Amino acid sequence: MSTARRTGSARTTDIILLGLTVAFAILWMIPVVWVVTMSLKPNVELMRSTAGFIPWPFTIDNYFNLVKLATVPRWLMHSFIVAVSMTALVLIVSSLAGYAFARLDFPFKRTLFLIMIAGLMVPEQAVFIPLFTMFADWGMHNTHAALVAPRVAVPIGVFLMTQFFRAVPRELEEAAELDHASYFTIFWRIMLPLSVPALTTLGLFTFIFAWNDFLWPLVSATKAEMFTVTVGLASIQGNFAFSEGLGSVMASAVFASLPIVILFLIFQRFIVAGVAMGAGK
């Protein structure tokens, strides 16, 4: 008896927990719905009224009028050769480090890991002072390398690939030691495949980070020839919002986050083995 009824506990325990997580989805996604609902009325339709949630009458005017803009493609190219850049420095030194944590020995090793792990509390923001004067001594603002190289070494990138090699069972490695096999061999050979769901997560967001990155390339890139999508579509919200009006600043946001929700779409099985295999570790 006292066990069915710790079984019917659990069962309306689960059921509570499931209510609450679908009721702060609906709550989620609402404002979403209203931006893409919003994005696909006329503007005359808008300026009576922004509720509701059925695009009625629909148009797709407000992303004509977007992509007609001749900057729009070259922001969404510097966006995609930021994040696809970034994505891939991330991925190789926070793999080659992680590894180097959690396997080599070298002097000062648990040193340099605290002072790693203490990057993670420093806010962005306290730096920018110093990297916009160091890349402007360099003369590389308004470049790739400016937008990109700020964001390659980055401490939770570091961190994640550090904890999945240390639970890496050594005896993987053994065989490959008693070949003589070198360190960047069996970090090649079997370290790194085993790696692929740790660094698809990682990849993910670091890429989602790129792409919506706002505050570094707005300091960094002054020239509109430079924008990204994210600097680029803010900088002409404000004439969109008096020309073009409410629906097209809002074809705006969707439009930039598009590629994100696709991405999301195509690799959101990646994402839940990498954040299932971390909770289990």
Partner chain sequence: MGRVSLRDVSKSYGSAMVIPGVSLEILEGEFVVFVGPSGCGKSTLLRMIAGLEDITGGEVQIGGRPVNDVAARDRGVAMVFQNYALYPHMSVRENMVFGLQNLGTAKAEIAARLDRAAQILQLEPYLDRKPRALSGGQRQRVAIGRAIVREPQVFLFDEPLSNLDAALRVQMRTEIAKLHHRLGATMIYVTHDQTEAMTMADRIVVLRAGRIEQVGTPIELYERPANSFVAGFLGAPKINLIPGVLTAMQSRTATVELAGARVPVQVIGGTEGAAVTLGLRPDVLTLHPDGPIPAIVDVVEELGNVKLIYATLPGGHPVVAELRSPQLPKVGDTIRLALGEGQRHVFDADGQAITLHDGPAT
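For clarity, every value in this text was computed on a predicted model and none was experimentally measured. Numbering follows the first chain given and starts at 1. For clarity, a rigid core is taken as the largest C-alpha set superposing within 1.5 Å between two forms. First, how it differs from the form predicted together with the partner chain.
- After superposing the rigid core, the C-alpha of R48 moves by 2 Å or more between these two forms.
- The two forms, fitted on the rigid core, differ between these two forms by 2 Å or more at the CA of F24.
- Superposed on the core, the two forms barely differ at T228: its CA moves less than 2 Å between these two forms.
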Given for the second form:
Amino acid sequence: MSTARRTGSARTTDIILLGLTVAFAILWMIPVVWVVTMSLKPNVELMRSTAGFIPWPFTIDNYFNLVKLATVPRWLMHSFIVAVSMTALVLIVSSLAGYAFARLDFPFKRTLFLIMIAGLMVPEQAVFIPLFTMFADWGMHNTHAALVAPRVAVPIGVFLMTQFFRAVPRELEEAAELDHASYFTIFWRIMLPLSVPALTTLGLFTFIFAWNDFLWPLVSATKAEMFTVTVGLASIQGNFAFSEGLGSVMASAVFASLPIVILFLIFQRFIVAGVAMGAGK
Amino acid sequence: MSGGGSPGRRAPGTAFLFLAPFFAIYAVFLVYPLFKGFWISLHDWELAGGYREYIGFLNYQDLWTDKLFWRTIRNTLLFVAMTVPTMTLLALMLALAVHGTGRLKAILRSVFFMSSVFSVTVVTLVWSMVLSADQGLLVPLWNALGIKPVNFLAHPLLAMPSIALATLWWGVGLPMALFLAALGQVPQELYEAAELDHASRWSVLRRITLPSIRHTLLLVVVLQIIGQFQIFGQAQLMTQGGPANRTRTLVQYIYDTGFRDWQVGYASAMAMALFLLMFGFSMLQLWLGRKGDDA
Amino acid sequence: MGRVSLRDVSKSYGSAMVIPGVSLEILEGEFVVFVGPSGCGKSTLLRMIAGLEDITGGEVQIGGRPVNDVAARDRGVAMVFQNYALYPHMSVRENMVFGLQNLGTAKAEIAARLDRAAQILQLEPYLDRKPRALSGGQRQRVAIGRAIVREPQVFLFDEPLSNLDAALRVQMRTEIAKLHHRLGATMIYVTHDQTEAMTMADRIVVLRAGRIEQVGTPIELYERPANSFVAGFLGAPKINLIPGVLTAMQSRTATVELAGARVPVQVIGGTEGAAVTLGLRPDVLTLHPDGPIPAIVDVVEELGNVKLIYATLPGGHPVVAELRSPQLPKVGDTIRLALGEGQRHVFDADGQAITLHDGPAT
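Could I have the structure of this protein in the form predicted together with the partner chain, to go alongside the form predicted on its own above?
Entire complex below, previous chain first.
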């Protein structure tokens, strides 16, 4: 905690605690390492034993078969389309509304803000059945739009952007106003570029949420060729999976997680920062 | 001297343009469905075939006497009771352990957060495998000890804790990040002063750290209650509600009733019950939060 | 074009009246400084001219056009903010041309104006830098440059130098004054620093609690303050304001009786025996063995060319004298102060000046 000098015994305690944490972290990662190992072993070997963390005998056939089969790559594509468009729309919608709440004055502002915040209290399970009937009436199930549209108005996103915009010095906007900028120009040329950290955090969380979304895609995307990778994996997990070959199932799990893990590793520093921003009211 | 005063530029036209996209989508995909859900719950409404008949609050009456419904509520509460305290404690301990500077701590933070980015299907796949009685990660260990491998997910008493374990592994990242953010805001001077006062590690934690982050503690507990109450994927994918409905949760029952049995009227009534429960929790949060501020 | 008129302009936040009503004519090409203690409403007044604050009552005209309902962006004014308010994500160049881009000015014209402004402010080497890579003085120059390229009718400055260190402040002060001569535009400048006001202004507007106390050239205000507030606000070291009683009134002359001293003054108005305040600038006081005012020395400050003597009068009232004589008293000495050349101000019980001045104002 403190960077100040400490006595010898305190330092020893520090080192022991850190050692324990590292040991726990290794334990934490073992399931992941094990799954990756299995995905790199031949199915025949896995029938005999799943033990061990060294992929030997080694094979990448499981991944080859995955790509050849084309189902999983197609699911991945659907996940990408859904996650990218959902992220883009959430960012646009949230930042527009957040700017209005943070910096403009208009009638019923407080009321509208409360109505927006009240949305946080509605769990998705409370609305997924009526949503299903609505999209069924419109004949829009098994489309990307059906997976994205109900997820675009995110109260927490608006809240986050409102918080962020409130912290931007007002003089910047005033200077821009005197620079003949319209409200939209102020928003587009001043506020948005300044809010890149907030947008990154919100975008990251939205992308992860979209990628891992389960209940709604499960009911809306009923055709196997329209599955997202999360729903698709669930389908092979229950059914043909374990007979088809453990290695392939593990490979598909790794394959499906890879994009999100890479994204996480690139942008991870925005996560704690973003959480601090959202929680530090 | 620098201005202040006005809450913002008065520009109603522009403001409503900026708000229009959000509130249009919000109205169509959240507000309207909420009311429609209530409307559906007043019907005997079949998903296929278009059979629907207005029956008033009959679904709610049925719910009152539905043993399985109360069973799922009990299971859900049991799950919440298992996960929320352990999750909060684990998140706090991990946050305390990995808070600070240095490359190693940064890597540790990433490790504990990373399991949160996996999808529920990957998490359940991993843990179903780990806990599997014939191919599981622990099988060699059982063999070495000469014990017959335990089938955790089919065990009446161990199935729910197994799901809770997978949930802990999956979900600890966000509360940990919340705690980390809070720890980062505790003034460093407090720790320095405590050190000069020869405070022990334990008393620093109890007297300085915990009081400083109590708002976050409350936030984490509330978020966890709300989040864990909605458990669906883990139970659906790991045990399918078994053995003998011992892990069937409320949302799972809603899903099964609506999309397996196609009784969306009845399912909607349950969804409304869930909404009311969650609404109650949210109100409790507001009330507790206000009380916490007064203290 | 650059004429600014305030007609009984007032401002209130809810029920709190911040500016009860200000009327003022600012001529084209004038450099007017609003000065006053913090909270006097000077920034609010400036922001109302800019269009950044709503006007509660009265009318603001710029170039003869009422602008109460004109948005800030359409008023043809440019403003330099106290905290610079540079767009942190834009380079110096982008900061400076942002306004012209919004106006849809032709590219060639933008480039020409940017070059001119950059040259005037010696910003050429920094055009591609981001604001965070600049020093405070450079940032302030960019903020001024951003105003210049717009070629506005009216420049508004809101305490632009208060974030700079003392040496830079003096340098920027002269630069802004030079700029004013060069551009000949109307400039309205807000500060709480009386030195800035005295050195830069064509006319100073002294504000207190949202009201104008006095308007005039720096010399007018310095030599003929309308009241004790203005007298106390302008001039450094501060004028000595010593309580006394008006006696021996003739048609134009009178005596102010202080505790242990009598000072002859010239007044118009005033009543025999009334409580008054005598205002003596520190440089009016000299040391003289027969001086009428006794005092005990508390502190002696040697500033090189002048010396400041802080002393206490018999009534317990402190007094400052600015001396040029080579021999100095010591702390604790009893000295006698005499009155040399210079105005002896007299203010009545309400603080209003009743001083009689010789001839017209210089």
